[in-house]
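Okay, so here's just one chain, in structure tokens, the form predicted alone.
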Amino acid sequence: MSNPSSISNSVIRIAGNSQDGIQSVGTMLARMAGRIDMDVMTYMTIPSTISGGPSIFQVHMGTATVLTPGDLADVLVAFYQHSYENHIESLRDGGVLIYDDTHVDPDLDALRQRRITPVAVPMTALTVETVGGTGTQKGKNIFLLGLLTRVYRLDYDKVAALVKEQFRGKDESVVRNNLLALEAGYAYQIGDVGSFFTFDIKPESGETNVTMTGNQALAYGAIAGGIRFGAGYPITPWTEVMEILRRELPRYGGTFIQTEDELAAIAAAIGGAYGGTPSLTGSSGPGISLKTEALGFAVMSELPLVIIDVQRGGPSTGLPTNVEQSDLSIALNGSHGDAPRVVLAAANVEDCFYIMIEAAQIARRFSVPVIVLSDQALATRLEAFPYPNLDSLVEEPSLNLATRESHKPYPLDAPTHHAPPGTKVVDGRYPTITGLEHDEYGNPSGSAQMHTRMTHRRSDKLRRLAAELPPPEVYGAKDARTLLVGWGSTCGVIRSVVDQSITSGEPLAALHLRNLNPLPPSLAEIFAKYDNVLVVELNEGGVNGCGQLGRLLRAETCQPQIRGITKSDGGSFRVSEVLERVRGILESTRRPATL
């Protein structure tokens, strides 16, 4: 292994069981990186069974820009033999393997062939010695945190403060034992491994960072966007959003309720929206399926409703703890009849916060349901980003209860504006809310002409929104002949692919879509400039090799050079994986046709 004087970033993979607290130590490591102004991004896997099982937590942190959780690890920590055997191939050649020699017996010859440095650490035994018998499983993760603090030369006092925060509110003995484990790990003599991992000095940015997961960002973004009522039903991986809102909304004069099922949740949220301000519900794929009938009611009644879909593997109960982007079709079309709705997709954790503010603004302005797509990778991923300027962002909802001479909630020549319940209407023609087709006052109508006009005005909201969207930004080489298109959590991977392609002599460009319905303008003109448009997404390629967004773009733009790069194995794309797939497609298009 080479001995660089400093490094710009590093990838650490911790492999063990879900009961070992590796998520806690990985989270604290990521939060520490964010507090010292490093870029950071994480990736985790958790078993879908209640009894637990093998799990990993990967942290990519550094003083350079971090766009992905990392392909291969620089350091692999293995708690058990299965952790070593299942993940040794994820450690790069020349990397470092830190293993608990109480449970792991590595193949040292194989490690030498790959120039991997093995570091045996009796983590279990030393934790028992430091903390005592029953603290073994609860303390070795913190012992590891101390060890990594030493390896990466992090500020011990700041890490210790994080540990105290993590266990705030616990018995003093719990805090003391964890600090003892941290100190023992930091004091362990690991040789000169630390000399391999000294980070570059990064100039102070002067910014304060916040480090959070995508689910946390969605919840706090909803509050900042002025949402004060929500309803939901628990399902992985949406549940954390619900729990945060249930805890936090009352502090802002709001309410979140857990209902008996998914249909009740969206019905309650529709009622909240009728109360005068945008309301929220959410779920994952199975729950979104159950909500679609009532979603049609929200479209027909034109109420400001925000729906979060934290996608997971499907169909049915599918892969509850794995990532997939296979709910785009139901988000776009999941309802009977012509039921237009806005669909947005967050690109990263920071975007999860801002996209919720945008969703609430669109729902309020156009009186339309807005679906926000996230996924399991974003839900659990930790990222650091500049602290938002809340003074300029936070929406404080208010009700306009001013007396009205007359009120048409659905005027044919103006935008929809509902009057909150309690508003006095002088002419006594109070509006009606119904799922039936209706006239301008909301009264049920069977008129074919009225249905045609109302259907058009509901769809016209999306046309008006589309006209306001800026053309999407193209990233990468200006002379590229191949364009990569992505949405959702593939953003960082695609940008990294473009960056690597420019240095390798095969320049690529990229375009990332946040607005999926309506699509931004000028896509056909942009695509026409490229020989190949490759849509990278985490779902099944189907008959023609295009995934769900790829098929939509082919239909909308009629561009035959659109192809798909898809996968549905429950994992995120790696940079090397996408590069290999791109090169394979380009190579196949260069080959002369054979007779």
Contents of the next structure:
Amino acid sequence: MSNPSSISNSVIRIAGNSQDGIQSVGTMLARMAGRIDMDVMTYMTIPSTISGGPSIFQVHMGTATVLTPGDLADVLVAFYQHSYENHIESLRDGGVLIYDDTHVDPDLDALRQRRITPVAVPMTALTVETVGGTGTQKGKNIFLLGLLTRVYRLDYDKVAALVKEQFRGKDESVVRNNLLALEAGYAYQIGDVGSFFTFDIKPESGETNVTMTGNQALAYGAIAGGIRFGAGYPITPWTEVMEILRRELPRYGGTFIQTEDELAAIAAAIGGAYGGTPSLTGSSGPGISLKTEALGFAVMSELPLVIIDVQRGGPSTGLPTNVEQSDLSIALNGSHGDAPRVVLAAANVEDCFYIMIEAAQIARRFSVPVIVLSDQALATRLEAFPYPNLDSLVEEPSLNLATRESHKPYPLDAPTHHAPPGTKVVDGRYPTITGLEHDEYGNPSGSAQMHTRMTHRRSDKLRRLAAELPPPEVYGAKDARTLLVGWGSTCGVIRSVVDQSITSGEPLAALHLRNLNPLPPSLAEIFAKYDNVLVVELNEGGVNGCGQLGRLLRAETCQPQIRGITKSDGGSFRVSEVLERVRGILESTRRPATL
Amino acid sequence: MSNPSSISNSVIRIAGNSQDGIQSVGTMLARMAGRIDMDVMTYMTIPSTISGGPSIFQVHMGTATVLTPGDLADVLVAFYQHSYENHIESLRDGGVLIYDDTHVDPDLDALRQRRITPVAVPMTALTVETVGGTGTQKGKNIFLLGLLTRVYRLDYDKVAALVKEQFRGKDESVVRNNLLALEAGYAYQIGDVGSFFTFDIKPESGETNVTMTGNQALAYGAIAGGIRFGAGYPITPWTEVMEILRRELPRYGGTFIQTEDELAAIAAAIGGAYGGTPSLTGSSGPGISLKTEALGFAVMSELPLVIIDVQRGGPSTGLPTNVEQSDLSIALNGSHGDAPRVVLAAANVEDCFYIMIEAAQIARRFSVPVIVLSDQALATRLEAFPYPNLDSLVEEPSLNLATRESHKPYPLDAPTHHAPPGTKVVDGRYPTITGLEHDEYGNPSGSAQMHTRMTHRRSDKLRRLAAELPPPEVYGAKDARTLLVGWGSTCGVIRSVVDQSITSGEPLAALHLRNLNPLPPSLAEIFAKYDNVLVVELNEGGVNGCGQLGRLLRAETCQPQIRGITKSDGGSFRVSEVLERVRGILESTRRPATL
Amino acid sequence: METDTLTIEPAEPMTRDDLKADRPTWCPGCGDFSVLAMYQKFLVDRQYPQEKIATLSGIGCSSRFPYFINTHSVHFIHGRIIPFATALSLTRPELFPFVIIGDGDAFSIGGNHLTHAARKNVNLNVIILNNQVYGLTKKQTSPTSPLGFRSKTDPWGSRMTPVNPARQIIGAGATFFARASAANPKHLIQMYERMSAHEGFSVLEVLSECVQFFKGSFDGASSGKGGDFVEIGPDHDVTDEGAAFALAEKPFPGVFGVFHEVRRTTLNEMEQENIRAVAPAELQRPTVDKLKDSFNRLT
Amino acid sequence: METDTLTIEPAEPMTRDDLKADRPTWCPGCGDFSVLAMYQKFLVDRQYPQEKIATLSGIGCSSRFPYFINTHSVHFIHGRIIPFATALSLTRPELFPFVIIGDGDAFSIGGNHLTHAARKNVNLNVIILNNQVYGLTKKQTSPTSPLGFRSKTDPWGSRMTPVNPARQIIGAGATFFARASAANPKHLIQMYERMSAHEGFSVLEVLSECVQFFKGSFDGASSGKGGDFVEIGPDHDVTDEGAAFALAEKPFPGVFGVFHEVRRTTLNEMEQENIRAVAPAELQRPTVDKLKDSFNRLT
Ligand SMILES: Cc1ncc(C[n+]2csc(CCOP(=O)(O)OP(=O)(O)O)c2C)c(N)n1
Ligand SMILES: Cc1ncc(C[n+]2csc(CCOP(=O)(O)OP(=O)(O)O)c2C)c(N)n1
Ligand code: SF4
Ligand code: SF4
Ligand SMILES: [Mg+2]
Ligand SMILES: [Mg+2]
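The structure above corresponds to the form predicted alone; please give the structure of the form predicted together with the partner chain next.
Full complex below, order starting with the chain above.
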């Protein structure tokens, strides 16, 4: 792209130290985008020490669909020399570099060669001057927000309103100083911003968006889904979900407790479910491993339960603040014995909200544990999405203690409907809920026939659920010979790959799986139509390059054209990276034919 | 078979109450068989209450190969009416029923129709008379042993020697009374035993056998493999392994501790391994689930460790005293993240011994955790096998604290060799062993490249091990179109199925897997030669009827002719059952072709 | 939240027959029989509505109660019933849950949960059937096995200082601790009464002989067997923690009765506080309206 | 069993520089810096052979020690380093292992292991860096957080009775317990000395301020900050458990020094007993011969 061009979407990367408040300015920018009906997606890195350190916040916003946080930035903001050095390669040729010339000394020649417009702004100095600070750098981020409001021609008043909201409840002077900083940034003579690019802002549709992170969406989705009890133990990146639920559930008459460890947390959640209260637990990596014993009890005893796994890099303590999709295998197989459970994976932040409602419903309807997979990228990413139709979505949970004439907790000829204690049973025979193999009343049974039938009963739930699922939709080119298959947070990246492939003349199609256990129907028929089925996922590849989902799909369909595009580097996929890998595979599979 | 026939092998089922000492008479019979160079395999059930109750002990012995505990019995001994009623169907037509006529009143007509020879023996009364007992039934089992010595024409003196050994250390009078009971049983005029059948006893080859259970073999295999530290928590059927090691290890200068739970047990075993002592832990079902978090640490930190899983019926508390092969999935996939570990499964009791030596070696050579799968059937089954060549097998473990010039615990260009504390490092840089992703020295690293390379390093161990494995051998008919694939304790049954298929004109072949992760090479090529690959296992079948191994093999080879023969009824396979299932599948797959 | 659709006949009093379920599979003579019988008698005496009683166990011989009593029951996993019951107690305060577990379940694998529940003063009744051995797995050393006890994992006799239940549980912050014996059913039932009357984390240790693997273990506490069953005297101040610790230090077979009973805010009350801190009008508003408030802040 | 193939120059004394590793990533001002510095000084003072020191941690800010000290080190998983270290202590008695963990690691997820190790009197030194908060996960309530502490999981202030480390650890049977503060390095190093001199399960609680999430928590124990650092007087009898419990009950900030020190057979000694019970000649026989004995009994 050359300047000045009119662009509908833009990627801004703010690079500094986390102490500079780059997360809060990025969040406000994203929220602003959401408010004026733009698509938006963010990406941030977490500094390696608790007290902070170098980090970035990237905002991809625009009126055209935003599916990824962006590969390369259009605008890079560099607060420090290290910010400049580490991130200048992430700025596209022809982009704009805004830097704090108190701290940054760029190589102007190199920039010129890459047609980058350097814009020196004495941010630290001007902020201190405006706010009258003491040399602490508070307000610098808001100054930057003003500057970006100018660059992107955003509505100043709306941005100012956002700043006021942000500091609501704070001291009067804090609000005033920040507004001063905003104004100073907005007023700063940055040069001819029109020469950078023209940012298209469409008239608003009038529809409202909400802007939140995946962790927030999971928590509010749980409440919308009727969850009223939860238990957890802190671990990154799951912690935020429990912190929100701990704070919010009492408003709904519910309770969330922090337990002494993850083993207690899942035991408590099962106890809550036994009591008839829709319940959840959750964790990340190590905590999920610890929950697998009790998970097996939930399967065996047929109690409804939702378990959230916000995945991070593994194995063991691994990479706590990086993304990876390597918990699919444990989600499917964790716990000894044949222990069928439902596994769902959220595709994006919006889906984090809806999938929790769905998970709670499935858990209740089938009396089964449901694992919801999210990941570190979703957890920390902001996205704007249409305000959900809460009126039609939200169900008021109620405790059903209706008296029953008789009750079998494990009827061989009917689905389980848990009768919580407090339920009177007129025939006087009360149920035992158990982890031992049992007869219909929950009494221990070592009978061969009973174990056969009960085993079948437990897995039959998944068959019944599968029968309800619609065949998954294929996205992209009708004439594609290659299908990309994905799951979880890579959804947007894969769609972008497909979009780009279509314009680039090597058309691809894509299929995204939300239901991982049971899988939706018709996969074998769909796959059979393609020469190549490439399963894109963030974990390690084995046979045929297949990762954890790839191997599952090979087992399921036995189609050898299933191959994997995987990586384990702690980062998400970039669009260009996937495209390149796809091309590589297509070339290598084509080659033998031409020899 | 009609009487009198000459048979080389015989199955005896003793049915009574566990308090009657049927386990000890069965064990002596098996040991006797082992001593005179017969093959032998036993099977027992465990009463459902602690204080005992109805149970059986079955002994299959003979001079022809014994591969299973036997489908139907040639001789049934029934102590009580319930023993007779519950087990008469397990006696083959034409067999011999020996019953205690104090307690049992058989339906002689029905027996006649099935050509069964009923032999009434007043066992209780005669024992009381002989031993001068007080009406307690002590000695009844030894009386029976005498009786069977006569029926099978065993060497009386050898049996008497065994009885003496059995009561070694007991009071003089106990030994005497038991010998009296033995003699009384041997002397009892049971009628013309020659009319039952003639039991072929070949001259002994002079080679010595040992007779033990799978649990014993695992424990002694661990010692032979150099294990000198272990930690565990009791759980059926694993407990006996830890009880033996607790008692035996001090004799070898080693230690085994009972910890407060399974989480502590594996942590301790990893601590032992860190100290440079070959270490193990183990458990069954629920305890295995609890160990998966720390298992991931052993993978990440690359420490050698052996983990025994004596499988039982699952999920959850499941069926603690029944057999199932349903922990393969957790053995392969338990623990979050990509956590590659080695998985081996013992094929029979003899193999329990050898596989432990192998596991300890692999753990040490590759600095990796190795899971050894056994199961409840192996755990409680007696088998006789040739006395191992201990001189060539046993290595004296030694702690290598040789000073190193420099040491990287995780070198990118070389395999890990753990340097336990006490190792001096001349360049002064000491290693950190860690569960976080790390650089070569064990310092935390979030670098994309490092995670990629370290992830690869960890799974590369399995690739290196796989490259060493010989392609598995196919057993059975050269011209077979159907291959049975098995793993674990069903090895003998599957071989029997193949043997029978060959005589019955529908020839089958079989392949047994001991290495489940990594799998041995050439499986795809081998499978490709067969129209049907039927994976026989004791767990639940999904797609194409495939169980846990079946699904793995489908993922690995993508060959749709892989089907499953599975069951979850808490019992092992019978030969006839597998044959029938094979025929059923072959018919159903043939049908479309003939339509 | 409760709904009760069927109309019920005026309730007949609950009898012990109503509470009978499967015949216990314990060994003949096992102490647990008497603990069960007295549990049934106690429930009948109290006339709790049958459907509101929950019998909750872990894994072990003692944890087989759920099969032998006809109430809503749970046979959970080994060592984790305390957090399970904590959740039930917090979310369903109108129920009458009783946790019944063994010494291994309580003090070995489940020790941490017991300690934390005591500290947080969860409103819960916990009955620990102490037979000083692992019964179900057939004779391994338990944390309460006495010095010198020969088990399959300590064939040479255990040399580890056993857990002192009174000391550990009171030390951890339990607001009620009492001790009874299966061999003295009359006293046992009194202790059930006292325990159930207490609001807060209540533990009742019951010595219950394992005749199969530790026969005679409690003869010293049985007057019928030449021992002495010493009850705590009326001058013991149950609110005096120091005095309770002193009782705990008495040598085997120790004393029986209520060691300690104090009132402290329960976790249940604290969590209810959090709900009560929400304005009643706010609590009554429909979920969807409250969710909208949150979403509106996120536009 | 040891083999030492390279011949080594006569050892130079170990210096603090030898013990330096990566620069700590703790927040500036974190109490853990001083605990580390004194740990290094203590090791240098004692001149343990560097290769025989093992620094063992769980997970938490405090558990980052292994990266900041140049010894054989282990950064294990959350809450389980005690059984790990138990095995190391049992199997490699010639080493000098130090366990360094946080309050969450020790008392929350790891509470049961701590209690059982104390009961069994494992010969081990455990240093608990108590900052009364979860640091690494950014401010949740820890078992030692005081009443009223506002965290992200108790935004309205914690209402749970905190664990009293001295009471819990001595109560569980630890044979050594001392208390120190990161803010008083001179006293801290004395406590390292005392702890390391003790044979048996030794716990040293060190108050170590989390300046990021609980600033000022220990000002009350710091004379420089208007508080009082009260040392235990010479007339305290460390063998008197009752006296130790009395000290444990002193209100915040409590007292510092050695609360309790007694000698009891260690688990290490008990397990060595089992080995020593084997005749020395038998112990010396090759593995293969002993195995043959067992196999011969199984023919
Ligand atoms: C996770 C797990 N570990 C181990 C077991 C095996 N197990 C069952 S009961 C039990 C201990 C029984 O002792 P106790 O709790 O004292 O009960 P008792 O049988 O003596 O009444 C053990 C170790 C299990 N079921 N689950
Ligand atoms: C099994 C497991 N659960 C949770 C975590 C997350 N986690 C890491 S450190 C920590 C607690 C930190 O508190 P503390 O032990 O007091 O150490 P501090 O950071 O305060 O020094 C938690 C919950 C984890 N790593 N593993
Ligand atoms: S083994 Fe012991 S505790 Fe278990 S039922 Fe028998 S006597 Fe009771
Ligand atoms: S968060 Fe607290 S404990 Fe952690 S390094 Fe910072 S100050 Fe220290
Ligand atoms: Mg017990
Ligand atoms: Mg802390």
